[in-house]
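The form predicted on its own is given below as one chain in structure tokens.
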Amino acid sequence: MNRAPVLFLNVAVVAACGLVYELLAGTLASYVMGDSVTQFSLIIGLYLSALGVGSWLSKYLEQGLARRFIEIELAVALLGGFSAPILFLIFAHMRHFYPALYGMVFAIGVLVGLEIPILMRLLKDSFEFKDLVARVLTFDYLGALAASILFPILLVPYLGLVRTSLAFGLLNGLVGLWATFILRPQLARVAGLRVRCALVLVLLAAGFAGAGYLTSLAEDNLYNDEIVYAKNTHYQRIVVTRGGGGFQLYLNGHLQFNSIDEYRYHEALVHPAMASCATPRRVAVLGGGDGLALREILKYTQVEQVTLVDLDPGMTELSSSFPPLAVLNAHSFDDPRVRVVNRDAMLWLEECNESFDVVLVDFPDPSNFSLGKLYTTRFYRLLKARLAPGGRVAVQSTSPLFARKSFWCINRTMGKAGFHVKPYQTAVPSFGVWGFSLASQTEFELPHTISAEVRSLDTPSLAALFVLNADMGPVEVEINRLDNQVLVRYYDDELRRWD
């Protein structure tokens, strides 16, 4: 038998397990700490590293190729197969989640440092030198590619990180039982290290199929309140859990709103700039694919058309899934003046060709770049653009209070962009003191009265928006610009802080 085209293929199988365990990291990472530039960063940095070191420590292995190649394939498959549900359980145990995420990304890259050494002495017997390095690389670069490939289209939107960690801990484990047999020749023992082999993927097999008890498991330490809906989308994790009375939405682990008193958020995003515009008559909506912000909108009767922008499909067909928003939104998405583009909200601005008398701008605070993007200079001159003439543009903030920096950072950026900025803030129990920007092309006057029903807002409450305590005055901040994203590096220090 030529086994030299079987170990190639393992060659091929082997990177692309090894970048999927790297790439599962990273998300994670993010996932916890935000910033995804610097967690992707230091994992690939730390992964490469300790494939250098594997590399290394494959010289000292000089007698059992074949076996030591199998032990180490089982190795990782169980290390890489079972690396997203151990993070998972420790998610939120923040002191113990550092050392085991980087101790495991390391503990992998070693291991599939030694193994392509291994191979290739394997096959120096079969091939002249630069030609088995030639075709090693070739295998090697080609399984990465398809796991690059496959990570972000298929297998995370798909199978969710546990089941796609357990998945590839499969396939490391079938390729150390086919192993052994086209290594036949120079194994001993055999039936033992099929036993191992076998005995491995029995437990990555249970681990795949209780892989929603694990998740759920993990979620269940993470998450203080009961899970009544969970779903991964090609773009994120949305949990929704119940209790005190109301539910919760979180996204990659974070609160987005309380249905308790969520509305205190969402009259403060949306009343100030209808009250402030003259003819609201077609509004846009950046992010806020839950539809609470829909729900304050569609009060003014003069609304012709709202189009809401959010790059979530999950998102915004969530109230289809969970019957209990529907009914918190009003019903929102059913109303015939409502559009929904599901697309990045800078890319609609740069394709877009319409004009809005109101926009309010309602994304997820800036804990990455990718998010960053969307707090920039470069963002607001598209929004600018895309404004009617005397209409209102009003962005959430962060805290003033929690996040100063970032809150003066986000307003003085809408300044340098050419927007007359008035901020402004409000309490909601869950988050505490929220700010929000009101702002317009040209200097404005505040409103003073809202037409719409409200819960939170009346004559006296509407001023004192406005009004922000000396420990949330304006602080020395830069411009946060899309090549330096400073905001983001702002609110990543502010949070640790109040962590």
Second form
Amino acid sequence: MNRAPVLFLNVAVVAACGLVYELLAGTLASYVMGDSVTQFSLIIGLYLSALGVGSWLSKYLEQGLARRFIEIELAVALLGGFSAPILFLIFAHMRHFYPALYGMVFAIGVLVGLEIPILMRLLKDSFEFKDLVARVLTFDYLGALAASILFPILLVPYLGLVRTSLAFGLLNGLVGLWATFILRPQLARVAGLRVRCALVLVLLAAGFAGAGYLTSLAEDNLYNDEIVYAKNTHYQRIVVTRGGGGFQLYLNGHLQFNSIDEYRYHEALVHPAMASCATPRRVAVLGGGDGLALREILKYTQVEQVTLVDLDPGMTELSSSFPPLAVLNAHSFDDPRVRVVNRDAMLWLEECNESFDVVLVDFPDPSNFSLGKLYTTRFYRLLKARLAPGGRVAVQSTSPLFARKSFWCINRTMGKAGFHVKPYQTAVPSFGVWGFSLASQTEFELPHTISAEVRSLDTPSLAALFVLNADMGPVEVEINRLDNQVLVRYYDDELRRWD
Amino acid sequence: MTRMTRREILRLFLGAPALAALGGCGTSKQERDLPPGSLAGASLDFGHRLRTEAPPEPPSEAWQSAGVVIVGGGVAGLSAAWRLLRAGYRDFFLLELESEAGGTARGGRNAVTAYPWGAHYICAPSARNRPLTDLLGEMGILDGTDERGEPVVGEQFVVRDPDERLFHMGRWEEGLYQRAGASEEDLRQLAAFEALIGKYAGMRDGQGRRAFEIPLSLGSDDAILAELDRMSMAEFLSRNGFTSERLCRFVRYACRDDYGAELEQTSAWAGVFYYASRLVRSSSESRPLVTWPQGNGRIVEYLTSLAREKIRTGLAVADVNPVERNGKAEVEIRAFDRVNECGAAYRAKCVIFAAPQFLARYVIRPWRSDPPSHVGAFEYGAWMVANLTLKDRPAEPGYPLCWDNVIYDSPSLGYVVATHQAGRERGPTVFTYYYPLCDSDPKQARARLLATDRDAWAETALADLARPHPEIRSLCERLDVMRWGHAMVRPKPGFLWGQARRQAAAPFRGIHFAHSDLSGVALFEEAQYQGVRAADEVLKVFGVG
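We have the form predicted on its own; now please give the form predicted together with its partner chain.
Following is the full complex, with the preceding chain placed first.
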């Protein structure tokens, strides 16, 4: 019987496809969840047990085995082929991610588990049992070996996750179509089956062609690491990447933090202001939709209420529900003291009549006019009017090293608006040297100690924050006003120079 | 008039080159569908009735008396009322034709935002302009004074950056002078032009008054630069060797923007005034521009709120008649009451005629048969203003959306963005699109303006705006049109330093005149100056203030 060797090749392809889907699921899960050991061992365990379930179920299939084999092949092609694109799309809705992930892995496992026993039964009359078992298992394991070598070396780097998934779906579909020819003698009618094969192949091919959109996000040169979340909200493009042992948040292509060293940034932003305010009961965060400043603020038990004002509901929702972010910000959005306002901070300040003991201003850098207005005398005057007596403000004010004019422009503008300002800086490896401005309505003492638990700021290093190196010293700058927006021009020039 | 085809309308209002740029004449349903909207125009029919019909004579008990009746509730009339109230004089009425006061400085409002219907900014005043400094101070617009004693306008009221951009060759660029692709000679001429303007801005007369000041009456009245008024701005440019096309377009835009007139129709004095009066001394530092979402409608709202109980709207004054009654001079005023369809009548010791001069010959009874020569010297430009309510901002290449957005080779002036000053950078907005009709014969321009209905103007505005914003039709949810028949006085050559302005400003038998046209340039500051001056004349007659 000359069709047998060809069917053994099928075993190899089926096994390779199955393993690829398993690897894809494991990779995606560890991108999102971060803990790759747990994720991979969970996925592998689930997949293997599903194979067992499939094998066990195979005994219930009695009639038309050849037809069943092809139908199962097509089901695997569809489910496996679309597994990565579907999981990518489900990232935005985290509540559905786990059920979708594990459900999909289990279903693929069951289907693949059905295939090998059926194939063995189709071949049982052509071989002796010992040859049959030996050959099927040999090809099964060879296929798995090929997949496990190809996956990290060729598939992920060159095709990316989404296209790999769709390509293997196509391969599964082709095996199905091919089987309609080699199993022709055992099939009563093939026309309907072939039409279904063609349909599945067309769907997958269309998916492969359309994958450009998803993978263009993933393959964007902007990002060094694998993208695990990407979404265009009404206001900005949010991208989360994972790599180098941590994950990173980008807004419109600008790095906002790296989970490895963000604590240095957020401790420097939050604690000097909190420590130098006698009664930090009511706190506002303007910007800072990642919730990381919230995490630091909520360490203080005196804090009664925190108002977070961030333009983009897409950002604050992500931070409260996307597991890696929510874990990093210590589920700050679930704290009953936190209130989220999704508005333009300047329009909110114009209408606000509350007062705050501490206000932390954590906007993206002034790279356009809509952001530049949030660094103007007008903005700081509105802010000052909302500050309770003895209150403190801390502002992220770009890098005093590579954006020296921008940094001093922000400090001078705050001074012009009537604040007493103390500039300071810290080193954040992902950004370089980063600058902040601590301010109050009246002259004030620098803080000496921080009562909350922190990693980077002990008493000597707190004092050292306020020492600027000679190459970060004051430079001559204009005041940033709504009607001149000089800061946007300074920042643009300085950014250009460093690029 | 027979209906024109879409193509004819567009050719007439946008010109052949613009039409070619539209890429033929699309007649697909999507392109022909216009957003809903209405014609908000000034009450033209009623205005015209004044010339032909006498209002019904009200019964004698219906006559009302006051010390002063102000005819016209534009900025001049409202400013006269403001001045009277500040002097504590309350015995007056202000009669306004439309259903609300404000004239061409009016604004509108919808669910998205307030927006202008006409004048939409002022220059930050110098301390020398006391009435405007006082007014802005009252309104809470000023943040004290600077070290030179000059008033400082609150940052949020100064036009926000980015303020101006120009659409050319498929891209938006910063500023109104087209710099991209300018030759060395172009830039040399621009610098020379700016230097020349700087020189004029620094000029002073023997009494130390600047030659060019806002309002212009605060400047020198020595005719030191009167020769400028005798030539057109086009002549001025060519005499000074300014041949750069970019520069000429730049200056032409200024004349069309502020005066609704072409270079050839604009007095060179007015052309230089536009630039020089905005400079602080002779430096290159410009006076900040001050604006609100509803443009100067914000000031109108404030002035209206002060004088609310004195204002009578919907009254078309048809007859102003100086008489002797019981041996005393007084003025009788007869009007149509548009709401009640009846006559209304007032007696006053003085009238402040705060309507444009062209109406004086139809309304002031002795002038109907024997008009003074000066009334014929006043010419007015016609304008169309469209307000487009957009559900979202158009996407676009190049420099971001500004307050003022100009299309390089369009006969329109482009558009201003009503949400700009409020700092609303996203979501729905209103674009206010300005189109001056600069025909050399103003009567022809007016005929063209009025013969064109809402739909045809909407078609014109959309086709023009579709060049920078191809998706404008799908974004535009409403498009309202205002037709201003007599929008602005035209400072044609010889008019500013001629006799007509001075003659027209002289009181006539208890009638004192107040309107921006008496200044020859239609700026808010001029209208306010004229209104306050006329009120001062009246207060002097009464010995008040």
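Think of the rigid core as the biggest set of C-alphas that the two forms share within 1.5 Å after superposition. As the structure is a prediction and not an experimental result, all values here were calculated from the model. Residue numbers count along the first chain shown, from 1.
- Positional change of P474 between these two forms stays under 2 Å at the C-alpha, relative to the superposed core.
- With the core held fixed between these two forms, G169 has its Cα displaced by at least 2 Å.
- For D140, a C-alpha deviation of 2 angstroms or more is recorded between these two forms after rigid-core alignment.
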